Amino acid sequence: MLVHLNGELVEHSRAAVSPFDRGFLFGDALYEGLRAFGHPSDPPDAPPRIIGLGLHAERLARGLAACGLDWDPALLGPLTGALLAANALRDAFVYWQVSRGTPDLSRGPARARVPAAALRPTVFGYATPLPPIDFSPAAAPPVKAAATAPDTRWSLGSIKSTSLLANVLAAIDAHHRHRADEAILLRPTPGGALVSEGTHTNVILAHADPAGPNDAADPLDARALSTPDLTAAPALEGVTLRLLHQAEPRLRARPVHAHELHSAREIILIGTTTMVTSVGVIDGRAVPEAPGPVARALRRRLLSLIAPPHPAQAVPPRLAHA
């Protein structure tokens, strides 16, 4: 595997990284996950598309502005097409992470919390292959396990740290207590417990919608959705969730009370890798409907959404191989 690495591509086992960069010692860093995939429809020399690139590319701008890190975000696209190039992947997960860097140890300790001087960002990307998108509109989302487990991280959730250790923690205990695939996260406030995301998913409730009509067409015109408030429990902004919201007039973001996830029809869960994935089973408890009308309806749009007649796109840099 050729991974990227501060602006060359080597073999994944040579490429190296200081055991003093602030990447490693603090978690001082932000990543971005991408998608990419081939459309049945693409000639097969049409490079490969990337879902919400200039999404994650918005995000990961902000996420370097609050950080005050220093690297052109523009660069995602062209250095992504370099990379899938370089290892022939088209369907394929993509990893980028942007630490602050290295210090000179010359000029203060390793540990320093702030560094004596501006470091140059340690840039580090790979891609590893995932089984084509199936675009039938038939295609069942997948049905997953989730369990709740406590929010205790910090308040800026929309920064998408490498920090994930409290992630990982409730991950590991949800798959422990209930052989769970994911966990959902509940974060206290004075007024209940507020979903907020689960631990790599963004989350979205189908309740029965006294208003709506029984005999809808749609089942979007039948059920009330909704998708925690971003702010009311500070969580990261999905790129495939916001892609969803940007079209969906219906899906209403709302603080989502903990209690909610036991009422809902339908429990959906979406990300990058996942897209659309129902929950069978929350806490151990049977979810109504899974995988359910909701979840068959946002599968289809969100395949509407990222297959358009393929864009153009721009010419991979030349990269160096080490």
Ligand SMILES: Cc1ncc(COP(=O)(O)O)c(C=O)c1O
Second form
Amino acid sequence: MLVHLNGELVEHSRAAVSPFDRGFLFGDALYEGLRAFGHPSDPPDAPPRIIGLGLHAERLARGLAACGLDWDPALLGPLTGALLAANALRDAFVYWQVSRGTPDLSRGPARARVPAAALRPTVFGYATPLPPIDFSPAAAPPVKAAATAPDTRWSLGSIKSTSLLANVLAAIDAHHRHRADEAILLRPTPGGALVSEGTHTNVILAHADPAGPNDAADPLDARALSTPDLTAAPALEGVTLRLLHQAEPRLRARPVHAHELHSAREIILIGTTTMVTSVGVIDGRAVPEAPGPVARALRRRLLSLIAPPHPAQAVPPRLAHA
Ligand SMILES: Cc1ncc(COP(=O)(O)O)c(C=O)c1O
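Let me have the form predicted together with this ligand next, following on from the form predicted on its own.
Now the complete complex, all chains and molecules, led by this one.
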């Protein structure tokens, strides 16, 4: 596997990062996880498309600015194209990490919280194959089990930091203790526990809508759709959430109380690799509809957003081989 390290493509077994890198010592680093894919209508030699590339670059830009890291997020597209081309990949997960860098040990202690001098960020990227996306409109979203867990994390949830210890611990606990595939995190607040997000997903709930028509042709008209307000319970603004939110005005962001997980008709997890996944069991209790009509409709909506008739999101071939 060829990986990207600081501007070069190198065999992964030869890629070396200093043990004093601040990403390793402190988790002083940001990351992005991208989904590259091909559409069945693409010619065989077409460059891969990237889901929401511009939104990933925007989110990374916000994180870089918040952390005072000097790297050009516009490189995300061309470097991803080059990484995929070098590994002859089309359907793939692509990971990028930008750390604050490795301190010069002659200028101060390695673990100084404040680096003695501005550092050159360490940039690392790799890509691994994924199965192709099933674009068939009738295919059902996968169904997974989830368990709730306290959200013990910091309040800067909008920063996509590599410091994921709390997410990892919650996911391990959900897996080993509850045989669950994802932990849904609950942030304690004075007004009660609020749903924030999953350990690697955002959450959407569909409730019965008493005001909705009984015979709605569109399942989204018959349900009240909500997603946690990202400031009431700090959470990451997922690219998948952003895509769906921009396209679906019926999806309302509001504080979502923990108890609503038990009254929802559907609980839906969304994310770059998760896409649209239904929760079938939450804390050992069956969710009424999984996969339900809302998950099916959101899946179809996401597919139409990521692969519009014209491949507007393709990495330009010129850049793909840069
Ligand atoms: C904590 C968390 N929330 C939400 C998401 C979903 O974000 P995206 O749709 O950009 O993959 C992720 C993705 O890794 C995540 O780690």
